[in-house]
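Have a look below at one chain only, the form predicted on its own, in structure tokens format.
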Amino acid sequence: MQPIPLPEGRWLDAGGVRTRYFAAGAGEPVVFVYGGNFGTGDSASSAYTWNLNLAPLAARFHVIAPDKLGQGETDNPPEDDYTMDAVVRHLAAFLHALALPPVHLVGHSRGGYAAARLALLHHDLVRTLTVVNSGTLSPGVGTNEVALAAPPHPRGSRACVRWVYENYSHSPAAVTDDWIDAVLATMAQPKYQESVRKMEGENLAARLFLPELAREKRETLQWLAEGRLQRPAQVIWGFNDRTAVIERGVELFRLIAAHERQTQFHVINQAGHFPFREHPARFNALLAGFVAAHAGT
């Protein structure tokens, strides 16, 4: 199968941060927020994560995928603000800069947390919320450290990166060369290497990023339990995810559905942490149906 390219990249200023994004199509605005975080030495994320979804969905909607703060080709956080709060603030600034009507927000993994947090803090920017395999957002403790422990390859090598993403996935065949190429291209950037030095070498991950995320996650789950989301939501989960198990997706659905009757839960079988890459046609159909059902509401 030939790789599906992204649209041509664009740039804008989002809260003082030079930000790359991709956009195509027309109609209801659908904004995709991928997972991961800055400064990870054996993996890296960018908007390319969504390449199997943007082109097909652009036939019906205005699809937009930014590179998050400190990832892809978007600039690193200013003043060492390596926090998820900074990521959420940057996403809000990005949406304000585009001057869109309320968007259908789609977030995966750590991006699912960022998307939910943004929806809670900025109701006016969001029409619907879709959360995909977000161990960061869902109640409970993640199993990344167990499932991805001790890669049998040199850290940062192509073999190591492939091993990481194959262990995220149900089928190793889903980990294509073009996906690995995109990951390695991000990891090779000097600004990304700088973020690795800060997060790992200067220990910002343990001193700042993780403690702040833990505190804000407790707050976010409390807000969801209080019914503050007030937006149609769907949770999509890969059944075979070993890093964010299906039971945690069910708990997240229950938490949201207790207060928002327009909440859906979908399971994609034979899929790991990236169901939108392992079964893109199924995922795209679920998302298109959800967006269409809540268009302009």
Second form
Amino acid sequence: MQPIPLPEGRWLDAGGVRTRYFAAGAGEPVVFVYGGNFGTGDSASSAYTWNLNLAPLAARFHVIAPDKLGQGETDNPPEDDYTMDAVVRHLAAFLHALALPPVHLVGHSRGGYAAARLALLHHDLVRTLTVVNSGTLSPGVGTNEVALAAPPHPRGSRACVRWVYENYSHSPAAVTDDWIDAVLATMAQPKYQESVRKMEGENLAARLFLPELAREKRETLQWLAEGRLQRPAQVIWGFNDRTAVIERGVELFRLIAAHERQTQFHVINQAGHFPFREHPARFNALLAGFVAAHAGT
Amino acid sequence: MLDARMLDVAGVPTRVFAAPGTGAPLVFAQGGVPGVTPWVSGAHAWRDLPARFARDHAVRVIELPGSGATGLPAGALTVDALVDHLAAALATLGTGPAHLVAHDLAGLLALHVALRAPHLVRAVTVVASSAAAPSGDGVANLTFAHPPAPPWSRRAQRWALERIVYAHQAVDAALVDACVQAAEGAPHRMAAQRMAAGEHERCFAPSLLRAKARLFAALRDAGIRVPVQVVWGSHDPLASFDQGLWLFRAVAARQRATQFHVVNRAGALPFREDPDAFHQVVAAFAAGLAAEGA
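Since the structure above is the form predicted on its own, I would like to see how the form predicted together with its partner chain looks, so please show that one next.
Full assembly next; the chain just shown is listed first.
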């Protein structure tokens, strides 16, 4: 089967950061925020993560997928600000630059955290929030370290990348060559290798990114528990995710649903960390129904 | 609008409501144990939801034996007899494989029909079904422990309905009126009389346990051949969130296309308590399956 191409890429300046994004379609704006973070040496995310979702959903909605700060082809953080806070500020600047009406945010994994934080800080920019398999946002213990520890292949090699995504997924068949190609293309960029040197070589991951994220996550969970989200939300979970197990999705749903009446919880079987890649047709139908139900017009 | 008609389903006069349309029809099967559940179900349980689905789908609403206007099967009232009736009703309707939307006890019936006659079933949506869910050595459920007398009076039925929803406002006068009317019908009175005379303890209750055991064995060993989604209310006093998730796990063990959905701030009648969310989730499942098949 031929891979579904992304829409044509575009560029804009978001708060001084040259930012790559993909957009297509018309109607309700749906903004996709993928997972991962800058400077990881054995995997790398980009907007291509959403290639099975953007084109099909563009038939009904205005779909937009930016490359996050320091990921994909977007520039690295200015002044070595390798923090999740900088990622969220960049996303907010991106939405301001597009001057859209309030958007339907769809955040996966670390992107689910960024999307939720963005919604909590900038309610005016957000109409609904969809969180997909986000161990970063949900309370409890993430098991990435266990499931993905010590890949048995040279770091950054095609085999290593494939091993990582196969262990994220329910079925190895979900890890397509075009997806791996996109990951390797991101990793091959000099600016991405620079971020790996910063995060791993200069230990910014251990010294800055992770402690800042942990501090901020405590606050974010408190805000959710206080009912600050105040937007319709849905939690979608791949049932067989070994890195963010189903119980963590249940807990996240309960946390949000306690305050937000219009909260839904959906579990998709035979899906790991990327349910939108393992079952795109049913994921797209779920998302389309939710967006249409909460359309702005 | 849906048209009502009576069908002869293997000798049981059966009321069916129908709306035309294309594609796999959605067939609604209401919940409740005939002659036992302290509110009397029927097509009215779904309120206007079937009509709403009828905008985009062919729709049928089958009234199960002893509820609404549908009579009783000839033999003992057992889960097996109700499965037989539902399968026969689908065959009699002759619509081709149907997407069953089945509440409460009917969730168990629909899964058994799908196991026995997969050619009649395109997909199953099981809604708030303690009958279909694992219960283990759970504690006694006290929701209906001490109903006001007399049973099936207006007061008793409103009491029962208000206890199973998240917020009592979901129980409107039209629902209570329809339940009272159904309680006065011959099918319910006959079912209540037979169940009170011992048929519940002697026949129905044991058949329920056997049907559950058969279901879980089938799901574990061979699996079910049709897509299944499990839809649950977040605050169902009759069937906990965990029970819903365990039913999902049991089905998911061998069926790829299995999904679980929770409707927030809903009890045992999520389709009445948040009809928008319910419609959205069921329509999305049907659309997703159609897109996968395309």
